[in-house]
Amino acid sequence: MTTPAELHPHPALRGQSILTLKEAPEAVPDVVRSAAWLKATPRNRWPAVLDGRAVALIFERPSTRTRVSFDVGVHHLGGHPLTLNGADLQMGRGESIRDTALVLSRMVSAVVLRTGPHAVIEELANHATVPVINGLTYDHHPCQALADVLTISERFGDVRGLKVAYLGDGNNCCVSLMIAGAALGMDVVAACPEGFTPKADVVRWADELGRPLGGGARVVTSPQEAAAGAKVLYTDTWISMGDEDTRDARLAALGPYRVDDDLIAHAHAAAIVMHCLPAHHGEEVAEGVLYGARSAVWDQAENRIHAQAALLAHVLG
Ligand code: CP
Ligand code: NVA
């Protein structure tokens, strides 16, 4: 089969695992562009450019949309995916990392993986030999992160210098996008109240990467100060998985950072909402802006499927 030029693997991706995109982000144009393609294509025309591979997707946490997504791209590229809950696997009664690595390099040609302490998954791709990629940690969500700049391509063309503020936790959701936006040249600011800020050096990182290219990244306090001219407002839970203990400080912190009507005043006049979900209405997002004209989330939550087949296609094409 003749892979064609929509989906030619960029060459720092092919056999490349990816846990946050930090690993390749001169590739993030490239996987945009091959999953605009894939949309635009009948995914009953897609062509087969997993023929006879299998790919293991391991959820340790609750999914809907990842889980759903990779099983349906990987399919639908020819692939046969394995969802496999991680629990029933011989890793959730003490079986190392290590071993699992290097089963399943032996079995499957790429392993999903979604944990909580990113250093679960680092272990993993250290002994691994096939690529692995990143379902979600507690730090960083780079397949949302795709999902995420191909919408907002999509709705606004040219994203160079684009306005982008998250509001609310800096969490893996915020700390992805900064990179993915950065690596297009959006210019995202977060807003996150004291205590809920992203790690420092990954924002300096991110900045480095957008400023060359008309963007950058950056933390202030102020959600009117993130909004100003945004042309995109994007806000994710409160309370991650993981973050159960901390619910009450986490709402009374928070609370002032809800995307709703009074925030998106502030916003330029074309402003879109998005939300990775699951939503938390009433929280972060005003039901009515939720299922409002301005959001977008329908869409992301859809674009996980060709971001995610256009990844697996650099990587394993
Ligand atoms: N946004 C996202 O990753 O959703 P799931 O937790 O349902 O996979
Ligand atoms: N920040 C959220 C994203 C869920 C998709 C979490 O980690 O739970």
Ligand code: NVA
Second form
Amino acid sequence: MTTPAELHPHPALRGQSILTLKEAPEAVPDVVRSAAWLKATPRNRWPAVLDGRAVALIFERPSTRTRVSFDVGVHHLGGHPLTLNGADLQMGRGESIRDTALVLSRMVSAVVLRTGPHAVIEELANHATVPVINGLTYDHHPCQALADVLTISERFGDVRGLKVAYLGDGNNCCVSLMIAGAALGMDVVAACPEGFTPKADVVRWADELGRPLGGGARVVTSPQEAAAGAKVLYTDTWISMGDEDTRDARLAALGPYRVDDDLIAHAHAAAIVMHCLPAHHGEEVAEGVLYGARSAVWDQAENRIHAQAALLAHVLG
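To complete the pair, please output the form predicted on its own; the form predicted together with this ligand was given just before.
FYI, this one's just the chain on its own, none of its partners or other molecules.
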């Protein structure tokens, strides 16, 4: 089997677990190029770079896009996706993470895990002898971020210095967007109220990564300041799984950060709107914006397939 040049593994990614994207930020541009190539190629003509390989897809938390996109991506690369939820595994009944990692490493070529505490996936990767890929933790969502920067790149081409405004809760999607965006030279500005800002050490790390490339990362409190001149306005749900008990307080604090026509008026004339979904209409984003002409949300969702398939091709190629 001949692997196209577009899918040749980046040396920093081959056999590497990807938990945050901080493991190999220099490889992000190559993954995005590979993803764009896959998107331009009919799926029935994708090279079978995962031929004969099984990939365990473990979902301890509900999922739509991550679950479907990984399943489709692995299948079209010629691999066998083995999709499991927490109740399917003995890990959900008390078997240690270490034992689970050692067993799965004998049976599959890679493990994708969607879980809660980031320490869980760190422990799994520490004991596994095959690559582990983060399908979401409370702290990071690297696969979402790869799809995000792919979407931005296909809309605007050269993204060095391009301003991306993230509005609202500085959560896992915000953090991973900063890392992936900075790796491509984007200027990622997060507008968050007090108590909702991303961790300062990650912001500093992303800013130091992005500055030599013409971008960076920073946090402000004013949504209008973040949106001013931005070509991308990005938001995420304000009420994530587990936040239901604090719903009223969160809505009150985050209300001024809603992406609506008033906020878009501060952005660049060619600005697009992005949302990693699921969306709560009228809360973090106006319904007319979500389904309007500026929305790149549905391309963004589809791009999960191409970005994650490209990542697997680099890790397992």
